[in-house]
Amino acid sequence: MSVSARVRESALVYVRLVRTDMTKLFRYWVVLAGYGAMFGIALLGAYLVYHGEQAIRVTSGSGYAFAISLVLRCVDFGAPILFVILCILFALEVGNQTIKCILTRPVTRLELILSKYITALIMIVVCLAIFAAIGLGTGWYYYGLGDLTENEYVLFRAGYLYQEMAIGFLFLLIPFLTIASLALMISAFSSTTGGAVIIGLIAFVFFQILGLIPATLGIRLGENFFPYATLGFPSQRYVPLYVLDDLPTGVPIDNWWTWDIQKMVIICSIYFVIFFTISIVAVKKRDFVL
């Protein structure tokens, strides 16, 4: 078999596995309720933020500022919900005994776990797309979207703003993928969905607590300071949004590759490799016949 034929066959295996995952997942009320909650949180948050601003006579100033502020709040509340959903991703196969049927087909264990990561990526993108769509949609409705101006002077063209927001969301995928890798690692060891969720939440809270370490504690790496709080990688999901936060006020983003972004990439990459490796080893070594 030629290399191109093997690649095509392998791609078809992943497509079938991911499509099956998506079909099964969106039949479970937990998944539907989770995404429904994220959608509801975003809409309710937009309504409360806007009317709260009106009550204290303070406005976001632009639809972009409103959207970024709303997405920041949504990411705060939505990440734990998405994490719980991803915790059951592999445990469902074990709990329902469907993994035995899958492994009797021409599917390797490596392909199986990698397909779960692809499914997790799709679910993350859907989640962030919901937040972005509602943020920009309500921002447009309340304040309007277009060129950012001040006293009839154009600060930023709309195209530039959308470009920088797109870059920010791409960086946002990094901490979310690391959160997903933690969920899948725990799911790979679990035999029941309930156990996966409980253990997963304990682990998630633990890493969240690490993010509360005072920012003054850490180590110095040359001219840069690496706070221990960065070890709480779930909190790194705020970093790209903090970078974006000044953009609608007229402060340009000169460079995305700042030390804060570098810290996020470094710590999330290390955790991802660890969790990813452990999940692969767990699936390869585990006896699913029992």
Contents of the next structure:
Amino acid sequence: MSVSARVRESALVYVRLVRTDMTKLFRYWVVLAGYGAMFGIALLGAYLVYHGEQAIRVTSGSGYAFAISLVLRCVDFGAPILFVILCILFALEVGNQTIKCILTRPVTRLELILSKYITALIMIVVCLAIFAAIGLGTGWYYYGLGDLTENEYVLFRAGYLYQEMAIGFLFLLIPFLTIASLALMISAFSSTTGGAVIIGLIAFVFFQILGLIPATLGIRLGENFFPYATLGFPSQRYVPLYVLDDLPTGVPIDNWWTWDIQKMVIICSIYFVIFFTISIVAVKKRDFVL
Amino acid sequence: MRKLLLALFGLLGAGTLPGPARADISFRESECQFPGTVQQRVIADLNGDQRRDFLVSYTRSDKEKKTFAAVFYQKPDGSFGPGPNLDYTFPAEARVFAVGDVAESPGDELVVVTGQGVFWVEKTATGFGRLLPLIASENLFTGSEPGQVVLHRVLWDLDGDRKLEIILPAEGGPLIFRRNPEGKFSLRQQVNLPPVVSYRIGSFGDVFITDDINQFLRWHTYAKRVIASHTMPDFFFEDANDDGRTDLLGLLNNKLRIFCQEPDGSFPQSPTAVIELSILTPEEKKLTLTGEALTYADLDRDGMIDLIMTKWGSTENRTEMTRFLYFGKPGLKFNPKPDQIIGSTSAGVEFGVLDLNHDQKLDLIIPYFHFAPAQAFKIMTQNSIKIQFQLYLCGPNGRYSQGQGKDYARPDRRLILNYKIDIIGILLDFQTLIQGKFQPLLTFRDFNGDQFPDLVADTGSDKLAFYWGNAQVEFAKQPDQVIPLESAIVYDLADLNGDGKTDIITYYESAERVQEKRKLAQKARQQAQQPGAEAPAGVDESKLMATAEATRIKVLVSK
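Instead of the form predicted alone shown above, give the structure for the form predicted together with the partner chain, please.
Let's see the whole complex now, leading with the same chain.
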């Protein structure tokens, strides 16, 4: 068999596995409830935030500022929900014994776990798309979008803002993928969905707490300072939004590759490699027959 | 794989590479200390050696109602000694102090105002000596209770003869005392600018402050206490009408009263001009979140003052900070409508006027704060806050950039800085924050001597970042130079050694530190009282507290 044929066949396997996952998951009430919660809370949050702003008379001022603020809040509460959903991704197969059926097919264990990562990535993208849609939608509804203006002057063209927001969302994928890898690692070790969720939440909270280490504690790396709090990688999901938050103030993003983003990429990459490797080893070595 | 790693490290390195090399500045650092809590500071040549020294007024927790002064002399090499060269305890009758050349002794003198008049403090070989009278005159402090002796600018050169006049606040208006050729001060005039007297009857629930328990007394008829306070306007002594003479401007309650100096050096009995402005609509005046305040500056440097009316809050947004500019016309006239409007958003009302590009015109520095959840998240997760400055540069036509047909001026530059906030420190020292003393070192001064104000920004993490100024007012995105310096919220910036470069004095003391030191003192006392150890006879709590109380000073003089 030629290389291209093998690649096509392998891709087909991934497509089938991911499609099966998506079909299964989006018929599972827990997943639907999770996404429903993300959608509903984001929408309700937008409503409350807007009216809260009006009540205290401290307004976002522009649709973009409102959208970025809302996405930040959504990313804050949405990550644990998504994490819980991802925790059951593999454990569900083990708990329902469907893994045995999958492994009787011509599917390797590596393909199986990698397909879960692809599914997780799609679920992350769906989640971020919901946040972006609600953020921009409500921002448009309440304050209007279009070119960003300040005191009648155009600060940024709409195209530039969407481009920067797209870059920001791409960077957002990095911490979310790391969160997903933690979820999948725990899921790979779990036999029941309940166990995966409980252990997963403990791990998530542990890493969140690491993010509470005072930012003044850390190590110096040449000119830069690396706070220990960065080890709490879930908190890194805010970093791209901190950068995006400059836009509504009229400050262009000249350079995305700042030390804050570098720290996020470094620490998330390290964690991802660790969790990814462990999850592959776990799936490869684990006896799913018993 | 190796290529991938090299590419990754290359990419990481690219973001951290230093920018193009620039001429760095260097400082000679001295560390000083005095036994008290810093209150106010004055920089002056106090020993007549043509080098600028500094005087610090301070208090001690074991000696309430007393104010002290410590003087640190600059040495020929620009350094300062570890302790004060002179120490002084203000007399009980002192109310305010100032520093200036008012007597024949070398250098500037320490001037003390009491309820009876004005005195200067004699300098001897060993320290400060007697109070010597300059003026005997009753004034606004006459009959007042002793309190902390505070710095108040009473010395001004009104006629440009390099001899200081004394302006003494008094009941009927400021008293102006001029110095005659014999060196004696005599009353020249009392300007008809009396203080505004406000009053209230009884206290309002402040029993913990005033001991007024009677306000809660029932079924007992009495005449409540009468509280009256005198408010002298803010005084500015500047040329308001481009006639080359220093005028007197009094500003209070958004009312600017201008007394233009006559050719004979006197001021008219009634103001040359009275400017009263209000821009709030009747609806806005009813709101608690809006307000307005007037000040002035000669922004376009045409010799005539320009008015700056700041309005905070609006019916739509309480964080709106709008400044209305009225450019002065001959005869101290102003258009009824503002000539330009600067719109911004901020938590505070502070702003600055400074010539940033050395074009002799004043540019506006408007702090900008973006109220967004990202700020709160950043404070919590990264302990840092974004501070933005919007810079409005005054153009050759004496106006700020503004588009055709637009209502608002447009900022020419935007600067954004990250300031590390010590959350725990703020929580422990909350009083400093609410008293408005939390002012990080973020300012514009010329540090490299090129005549262009540079931006100096304390990072909040014991580093001081310099961004060099230039004719285009284009500050680099990354600091041009960073030096280690313990972050401070009390500081002075002045050219101490006269080399044209700004030097830095920082002061370190906080309630938190005092508390820590008090704990140490407590520990030391407990150790001394352990069995076998010699117990200190009659431990004096206040003395221990005072022993722990100290202010550290760091002086950075440019080399």
